[in-house]
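Just one chain is shown here, as structure tokens, and it is the form predicted alone.
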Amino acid sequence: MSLLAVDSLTRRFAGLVAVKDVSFSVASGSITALIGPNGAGKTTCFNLIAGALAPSSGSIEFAGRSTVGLPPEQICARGVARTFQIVRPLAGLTVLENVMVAALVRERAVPAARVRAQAVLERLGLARKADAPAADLTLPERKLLEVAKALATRPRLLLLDEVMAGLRPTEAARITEVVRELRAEGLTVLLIEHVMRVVMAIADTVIVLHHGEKIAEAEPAAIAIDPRVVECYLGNLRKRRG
């Protein structure tokens, strides 16, 4: 069954189409990823998802109800919950109190909201920072605090945007275990990645974009050998490491 359903989506700047017609489905208890070259449209589409930005044309549904025109806040409250490829933790705050802002979404006390953010820095190995500043965190731990801050929102669908990218192997290991930990337990993923050794290890659907338009989906096997993306995409990578 399918926990989020995207039709026909398209997405408009002035004279630019970020996002053409593009759909796909994500299952309940799955991990799919998003990939494609830079520019492709793939984070326009997870603000679209969360309600960062409206769209021209298309539906977006989660949970078999629609969420276009909501405010992310409200789609947030329905279970969709995101990281930025960009981290900016609450500096003046420390670990725990990030995460406790985080968790007030469903929490309706601060005790409360302190014990799920405890909780979930305990699963992601964070307890020892909770009462550092978070503007002390190493590129890794920050990565993880915004994995942090997603959880406490105790969502159904997590949307992970290039949580992977800086990490040695060793670190995205430890974030890559968190996630199928995560789905083993229920939770279905969406993620935005580059590190293809990762999306084909843990990936049950790839998604592929160019240009702001869907150019394959497959099983990982599959999308290592498609022709179409080989060109636009992976033969790119291959070169940039040579």
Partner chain sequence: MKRAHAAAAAFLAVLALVPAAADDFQLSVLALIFLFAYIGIAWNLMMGYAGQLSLGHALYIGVGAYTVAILAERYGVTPWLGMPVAFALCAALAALTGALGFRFAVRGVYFALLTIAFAEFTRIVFEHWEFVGKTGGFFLRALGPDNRPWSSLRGDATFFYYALLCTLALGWALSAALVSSRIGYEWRAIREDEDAARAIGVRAFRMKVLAASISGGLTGIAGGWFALLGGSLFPETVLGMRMSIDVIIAPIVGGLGSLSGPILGAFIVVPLNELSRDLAQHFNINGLNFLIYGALLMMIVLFAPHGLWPPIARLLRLHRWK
The other form holds:
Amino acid sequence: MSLLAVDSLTRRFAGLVAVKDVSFSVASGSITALIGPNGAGKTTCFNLIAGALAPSSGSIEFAGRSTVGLPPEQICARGVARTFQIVRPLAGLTVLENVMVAALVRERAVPAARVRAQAVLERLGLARKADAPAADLTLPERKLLEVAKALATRPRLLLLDEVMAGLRPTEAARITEVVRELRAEGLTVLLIEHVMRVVMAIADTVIVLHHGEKIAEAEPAAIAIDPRVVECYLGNLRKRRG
Amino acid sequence: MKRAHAAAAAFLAVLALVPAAADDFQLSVLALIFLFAYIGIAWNLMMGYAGQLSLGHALYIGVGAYTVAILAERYGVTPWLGMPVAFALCAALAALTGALGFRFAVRGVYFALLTIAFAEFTRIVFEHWEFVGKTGGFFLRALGPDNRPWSSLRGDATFFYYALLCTLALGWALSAALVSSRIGYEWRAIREDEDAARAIGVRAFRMKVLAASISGGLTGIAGGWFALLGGSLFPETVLGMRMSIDVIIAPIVGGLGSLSGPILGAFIVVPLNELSRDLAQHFNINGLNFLIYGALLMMIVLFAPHGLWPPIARLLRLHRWK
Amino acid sequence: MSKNRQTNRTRRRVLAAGGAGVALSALGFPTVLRAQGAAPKVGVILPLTGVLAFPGVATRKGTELGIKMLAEQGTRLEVIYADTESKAENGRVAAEKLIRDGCTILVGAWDSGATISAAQAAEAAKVPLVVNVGSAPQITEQGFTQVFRNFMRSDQIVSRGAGLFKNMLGGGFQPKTAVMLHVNDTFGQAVAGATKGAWQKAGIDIRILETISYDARARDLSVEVAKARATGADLVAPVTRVNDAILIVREMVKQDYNPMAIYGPSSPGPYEKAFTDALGKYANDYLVSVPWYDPNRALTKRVLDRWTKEFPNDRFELNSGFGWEGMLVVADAVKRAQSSKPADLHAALRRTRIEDHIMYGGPIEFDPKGQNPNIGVPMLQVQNQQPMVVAPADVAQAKPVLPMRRWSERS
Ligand SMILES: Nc1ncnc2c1ncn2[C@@H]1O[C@H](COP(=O)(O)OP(=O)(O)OP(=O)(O)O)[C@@H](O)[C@H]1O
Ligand SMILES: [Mg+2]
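If the one shown is the form predicted alone, what is the structure of the form predicted together with its partner chain?
Let us now look at the entire complex, which starts with that chain.
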């Protein structure tokens, strides 16, 4: 059963088609990876699913209902949470307050939201920074804060946009571990990732975008040997990243 | 809790006793301080918390003032009722202004321009509207010997001192409750990054309209006090740009984004204004006051660009509770 | 919630209290001026800065000359000034400050808004307020018991002016149509609004073809004057401040618009030195009816002589005249009251009757509403770049020049 179904999704920017006729679905309780070279249209896909951008055409269904045309806050309320590739902490608030705002979507009372936010920070290893202004965090910490904010909204679908990039291996491992645990608890995850080791280790399905188009969808082992992917993407990547 | 309440009670008791030791002029100046602190708090809900700059708050001062005055003078409606009407009317007006701006995603400076436009538009309407006396103004009758201040809400300096102290206390309490509630968190999230806030479920449009509306409504009540204090209203004075600027100086000097900032700001700005006027009079140089006042404000802005409250809070190690 | 937070909140409050203390001691500054003398203290509230500073300062100069001349006659007044900065809402605080500083009688406040605002404080403290200039009818119609106005209501100035103007009609001067040009502020609207009715009442058979208003901050009135010219009216009736009066005449000269007369039905502008200096010969023949000094009285001549010595660069006019007379009213009340108590001064003001004064009209006295009903309005015409009284005949300094000379015929 799919939680998210995207059909013929297209998004044009002036003179450029960032996402072209993309269709895929994300099974409930799965971890799906969205990969592709820089500028492939991955983040744009997230923006469309999360409601930050409106599709030029195509449909998006979450839990059986269309989300096209809904503002981001309502999509969030329905159970979709996203992180930003370029982190966007609420700089003037403390770390705890950042996460509390997110928790307030579900917990209407401030004290309950505080308890929930503290639990999320605990889980991600950010608890000792709870009272620090978000502006004071290091980049890895900011990435963790992105995840914490998203998690605090108690999503059914979590969209992670390159959260491992720039993290130290121990931190990346921690997030990987948390994602696994969350999936075990029933959360569905769609993640954009360049770190192939991570993708191979945790994804059930991998979708490959190239120039806005979906060129492949398979399980990790199959993707790794798909000639088109190897040619247009992995090859490039191996060359570039060594 | 108990200690805080005791301290608050002690502080209020001190303020309640001030009239025994102060003369009418000092009480009037203190009353003005309370009034400007109150407006500063109201304006700051929108600017300092929800991050929406309004340069047209004169709109609510003016509409509130005319509402209370016209209801009292023409229809014999007690200001006790006039004030809530002013609140409702201004809240509705502010919601409308906000909704129009926010609906069309008018942000930042452009939103500020929109607020100026609404205020100026209203001023011009009032200047040509027979019902409110056009540019000729609107006046309250003199108080009779049988006036009961707490029923007419008009009286001597001591009355206004207490009345505005109560207004400030209530406005502060309401704002404190708001900003420590869910609403306050969501406002600050919008202020920091509206798109990021929406991504975590903050209903930005609704919250911004709410901020504008509460801010406008509270300011409308301040307008009512302007009418009751001065007894004469002119579109140019209560609805003009100068009023819009005058009411935001205190919160800017005190510091945005806190409830203490506007209060501290008013305690500095209003007396500074009086003091510089005294100096100008003492040296018998007309206009010297503007020079002194302007120079002092410039110094404050130079040395404390985020207002005076944050450095003071840091000094007292209150930085966690900006 | 943590205890820490509570104590911090408390500290915040204590801090605010500290601020109050500082503020109060700062405000104690004027106490140095509070040394008690024998003379009662008079508080004068005027717009000394801001948009109204020009007439406000003129009023102050008249006030100062009044104080000086009255002191020489034996009535010493100690005067403290308060500036409203041309803000109506400052009237109240200014009045309270003066009362705090020991003033037992107030004078002011030139502008009607500030006057009413000051009257609230005067009323609460039961300190009399002598209005030197301020023409809104409401000043004496709102039930204030402490207000004594030695100035005229704007509507009355207009109706008296209309009566005078009617008498000037006839012979070669018989305009049939008029166009009004007025500044769109409190005063301009009031006067323009009252004019039509006043003319009807006075039996002036002149049709007002159009009423054109313009913003008080206008920098150019060519469009308005062109519109007025297009009506072809025989009479131009402007209600102005000084700058716009200059702009109007300049434009009329430029557009060669030669009506039979320019007549301001109560308006500052044409009698100001700035007006005659700026326009030279084109300032001449402009008519205006306003309260004015009676040039024939001995006292007026003394005041004018003295004025020329003290302020050689300024013209003695309506504002300085009423500023001067405000002090005369106060000095007279002080002398009769033999007291500096507000209640005694109030009682004395009630019984005011001053025969020998400078402004045109009957003796200064106050009706139950506090209005001096005896103020007169003469007709002035600019002649040789000086405002001259041309009517009524008993005070006229010169004969009116009517119809006015064409712009091209001026020399
Ligand atoms: N708001 C926008 N306006 C115009 N062009 C855009 C916008 N957002 C994205 N694009 C363009 O769309 C294309 C896809 O961008 P997108 O950010 O989706 O790529 P991506 O796959 O996430 O790349 P990366 O791996 O670098 O993050 C790029 O060419 C980008 O420049
Ligand atoms: Mg991207």
